[in-house]
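In C-alpha cells, one chain follows: the form predicted on its own.
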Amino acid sequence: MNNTLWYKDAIFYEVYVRAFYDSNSDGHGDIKGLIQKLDYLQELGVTCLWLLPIYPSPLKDDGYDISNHYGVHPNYGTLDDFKELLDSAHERGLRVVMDLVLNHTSDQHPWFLAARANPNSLFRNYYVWSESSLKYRDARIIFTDTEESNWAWDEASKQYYWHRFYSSQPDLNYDNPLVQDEVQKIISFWFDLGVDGFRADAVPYLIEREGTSSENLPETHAFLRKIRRFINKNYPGRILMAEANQWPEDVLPYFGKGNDEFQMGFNFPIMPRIFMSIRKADRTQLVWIMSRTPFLREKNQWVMFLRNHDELTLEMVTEDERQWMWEQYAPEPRMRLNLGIRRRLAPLLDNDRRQIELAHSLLFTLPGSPIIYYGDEIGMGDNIWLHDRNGVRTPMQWDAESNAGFSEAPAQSIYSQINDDEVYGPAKVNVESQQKDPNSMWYSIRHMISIRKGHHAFGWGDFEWIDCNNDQIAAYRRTYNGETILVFQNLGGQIQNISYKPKRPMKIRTDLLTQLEFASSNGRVDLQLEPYQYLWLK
C-alpha cells in the first residue's frame, strides 16, 4: 500500500460508526461491530473508509463538538479498539481516513472551559472573544435555522465568543501560534496510529478579518500551506481532503500548487446538479459547472458525492434553482433544513431503482473519486420528523429481523430509532436479502464499482462533452494513457434514439457493464436508450 497517489482510483464509503453495528447490544454502533463488518465493506468493493467523528464529545452535534481530540467516545470504544480496526481494515487493503474538525471545539473541552474561567488563561487566546457583537458583521450565518448571530454571550466572562456553526461550538483562534501547534499534534497523534489521512471539516471559516466574509481568507490558506509542508516532512503518502462548500474558482486555491494544500476537494457545486438534470432530463446545468470546473493536475482531486450526512446543500445555487429544487425535492417544508434538503438519495428519486443508479452511473464517471454514504447503496430510506439531521443517520439495516439486524439492544435504548416505514423499513429494505438476489441494486452498484476500479480512465482521464445533439443524453468521452471510454446516459424517462459519429472509426464497442456489442455503420454509432439507462463503451 506504497503508491502515495491511491487517492486517484479510490472509492470512498462514509461510515457513521453509531450507526452501522452495535457488537455489544447497548444501542450504539461501535468500533467492534465496525471491524466485523469489514468483510461486508470489502465485498461491495470499496478501498477508503471516512469515519464521522468518533472521538469523545457531547454528541450536540454528532461529534463535530469535540471535547477531546486525543480519544474515543466511549460509546464507540477504545483506542485499543481503534488500532485493532485500523489493523483489520488494512490488512484487506481498506484505508481509513477520520474527519479532522478544524474551526472549532465543544463548549465542554478543557480549552474552553479553561478560557471561560479566567479571562488571563493561556487557554483565552485559543478563542475568539470581543467585548461587542457588531464585529466582523460580514460574515454570514451557516445554520440560519438555528442561529441568529455569530456571536454568543458568555455570563460567565461577561464577553461574546464568535462561532461559525452553533452556539455549543466556539470558533478555535488561528491567529494564535500555540492553537497551530495544538493542530499538528492531533494530526501527528492519529497518523502515528496508521490512520491514511483527513477529511478537514469547514476549512474556509479558520480566520477572520473585519470588512471581509470571512471566509477563504489568505491566512486561511497559509496556515493549511503549513499543515501540509508538516505532513509532506513527516507523513508522505498520507492525505488530505478540503470541505469547502463554495465555488469551484474558490475551492480551486485550497489545492495550492498541486503539492502544497489539499490533495481533494469535495465538488459541493456538481452535486445539486446531478439532481437538476435528472429532475429536467436536461444535461445543460451539468456542461455549465462543468464548464467552470477545472480540470485537476495529477497529483490533486475533485471527491464526487450525491448524498452525506448532512442536509443535501443548496448553498452552491442561485436563489430561483433552491426555490426549484425545493419545489421539486422537498415540497414539505419539513424536508427542508437551512439552506438544504434534509433527504437521503432514495426518496430524493421517488425510489426509483433506474434513476437511482443512473445517479450512480453519474457519480462514477464524471471526473473525481466518489463517496457512497453507508446504506445508498441498498435504497434506504430516511425520517424527516426526527431532529435536525437525524433522519438521515438512523440505522443500518442488515436483515428484517428485529432493531434491522442493527443491535440486540431493546428499542428504546437504541440512539435512534430504527427508520421502519412501510416502503423503507428493513422488511423491504435490508442487506441480507438483496445479498441473496443477483438482481437486486446491491449487486448492481458493487458491478459498477469493480468495473469502474479496472479503468484509470474514470480516476485518471481527460474529460470532453460529446454533443448528441439530445440534451437529455449526458454523453462524455474519458481518456487515459490510450484507453478511451465513451459514456451515455439517458436522463429522462422516455426512449432516446441517438446518432453519434466518433472521432476515430472503430468497428464495435463492447458496454464494459453488460458486454454487450455495439457495432457502427457509416462511420456512425447508433444506439437507442430505455429511459435512465447508462452505457459505457470501451
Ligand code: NOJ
The other form holds:
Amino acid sequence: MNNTLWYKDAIFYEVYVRAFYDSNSDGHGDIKGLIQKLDYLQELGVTCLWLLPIYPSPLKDDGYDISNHYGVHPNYGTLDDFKELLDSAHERGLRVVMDLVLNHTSDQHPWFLAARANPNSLFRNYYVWSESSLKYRDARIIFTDTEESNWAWDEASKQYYWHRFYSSQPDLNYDNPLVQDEVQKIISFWFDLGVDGFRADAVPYLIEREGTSSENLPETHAFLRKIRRFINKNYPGRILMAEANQWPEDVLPYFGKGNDEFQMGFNFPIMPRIFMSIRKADRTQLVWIMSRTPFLREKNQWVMFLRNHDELTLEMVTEDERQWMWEQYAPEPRMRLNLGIRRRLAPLLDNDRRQIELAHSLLFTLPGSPIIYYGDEIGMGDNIWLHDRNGVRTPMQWDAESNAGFSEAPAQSIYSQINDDEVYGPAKVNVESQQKDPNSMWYSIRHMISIRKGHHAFGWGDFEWIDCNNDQIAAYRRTYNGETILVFQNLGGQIQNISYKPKRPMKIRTDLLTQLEFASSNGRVDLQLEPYQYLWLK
Ligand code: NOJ
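Given the form predicted on its own, corresponding form predicted together with this ligand:
Up next: the whole complex, starting with the chain shown before.
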C-alpha cells in the first residue's frame, strides 16, 4: 500500500495538550508531558495525533486565538520540546497533525496591534475593516451565545473590524496577497520541522462577499487550491484536513478536482445522526445522510468523529431535529451551547457501556478514518457548569490519586477543575484501573482499533447497506480487494432476530471481534443480536 496514503487507514487521537499531562507541576499539561504519554497512546493503537493549537496565545479561545504563529505557548513548552515530540512520535510510527488557524488571529497578534494603531500601516489591510456594521449582513453568527454581530467597533481607529468568531479574533483579509504569502510561510515553518499535516480550522469563512452567506465562496476555494499546489510542490505527502461544518455537497468541493484541495474532510452531518439513530433505535437518519454523502475514493477520506473539544454541533440538522436532539441529549438548559450540546460522549449515552461501544463500532466501521477525543476511550464525563466549552476539556484522568494523576501542582493552580464527579470522577473513571481490567471499556476500544487496523476494508472499502427488514439494525457491507466484512449493529435496547441472505453463499462467518462463528443454512444467516450488540463478520 502506498505510504503517502497512510491517512486512509489512520486512527486519529485528538489531544488537548493542556489537559493531557503536566510534566513540570505548573498546573498545565505540556509537550514534555505528552511525550511521556506516547507509550500509552501507542498501546491504545492510535496512529496519528491531532494537537489542538499550541501556539502563543492569550487563550481566550483556547489557542484558536494565535498571537505568534512561529512558537509554542510557554505553558506548553518550547520549540525544542516540540521537535522532541515529533522525533519521539515518529520513532514510534505515530504521526502528528496540528491545527492551522487560517481565518483569524488573536487581537493581540502584532499584525492586529499594528493595524489598529496605525490605519496607514501595511498591516491594516491584513484585516477586514469597514465604516459600517451593515456590510456582509447575510453571514450568520456562529458563536450565538456570546456575539451579537460579526463586526466589532475599534475605538482607536474609528472603524469596525470583521470577525466570524469571538470579537477577540479578528478575521484575516484573504483578498490581500500578503496574507496569502504569510500562510505559506507558516506552513513551511511547521512542515520544515516535520509535522505530518494540518487540520485547517474554519475554512469556509476565509473570504466574504456582499449578497452571499460568505461561506464556501469560489475565491476561498481558489486560495485553498493555491495552498495545496504549494504543499504538493514543496512538501508532497503532507496532509490537509478541512474543518468545514457543512452539508456533504458543500464539503465535497473542499476535496477539489483530482485532489487539488484537501485530502480529508470532517464529516459533520453524520455525527448527530449517529446519536439520533441510537436514541431512536432506528437507522433511517443514517441511511438518509449516507445517501447524501458521496463515497470518497483514492486519495480522499472522510474524518469520522463522535465528539471533540467543541460543543456537539447541531448545525447540520433541521430545526426540528435540533429541538429533538436538545430534548433528548441536553434536557438541562445549561447543557446547551450555541447551536449545540456541551457534553462528552459517556454522559450523552447514559454512561451505558453497551451504547458507548456501539457508537465506537459505528465510528470505526462507517466510511472514513476515525478520531477519538482524548478521555472518551475511558468514558470521561463533563462539567456543564464550566465556562463555554471548558466542561469537555478537563484534565485527563490517569489514576485515582490526587489531581487524577494529571499534575502534581496544588489543585488551585491547575488550569481547570478536575471533573470530581461521583460517577465520572477519577475515583471511578481512570486509565490505570481500566488498564488493569481486561474487561474494561478501554480494552474493548483498543481491541476494535487493533481489528480495524488489520483490515483495509474499513478505511478503503466500498460501502453498501444490508437490508434486514428491520430498521433497528444498522447493517452494511464493506468490501475491498476481495475481502468483505459484514457489519451488524443493533441500535436499540431490545433483542432483535434477523435472517439475512448473503450475496455470496458461505458456510461460516466469523466475528472478527470475538472469533465466534455464525453458520448459514438454506443460504441464510440467522442472527440474534443482543441490545446494542455489534458484529463485524468476515
Ligand atoms: C473551530 C474550533 O474547533 C473551535 O474550537 C474554535 O473556537 C473555532 N474554530 C474558532 O477558531
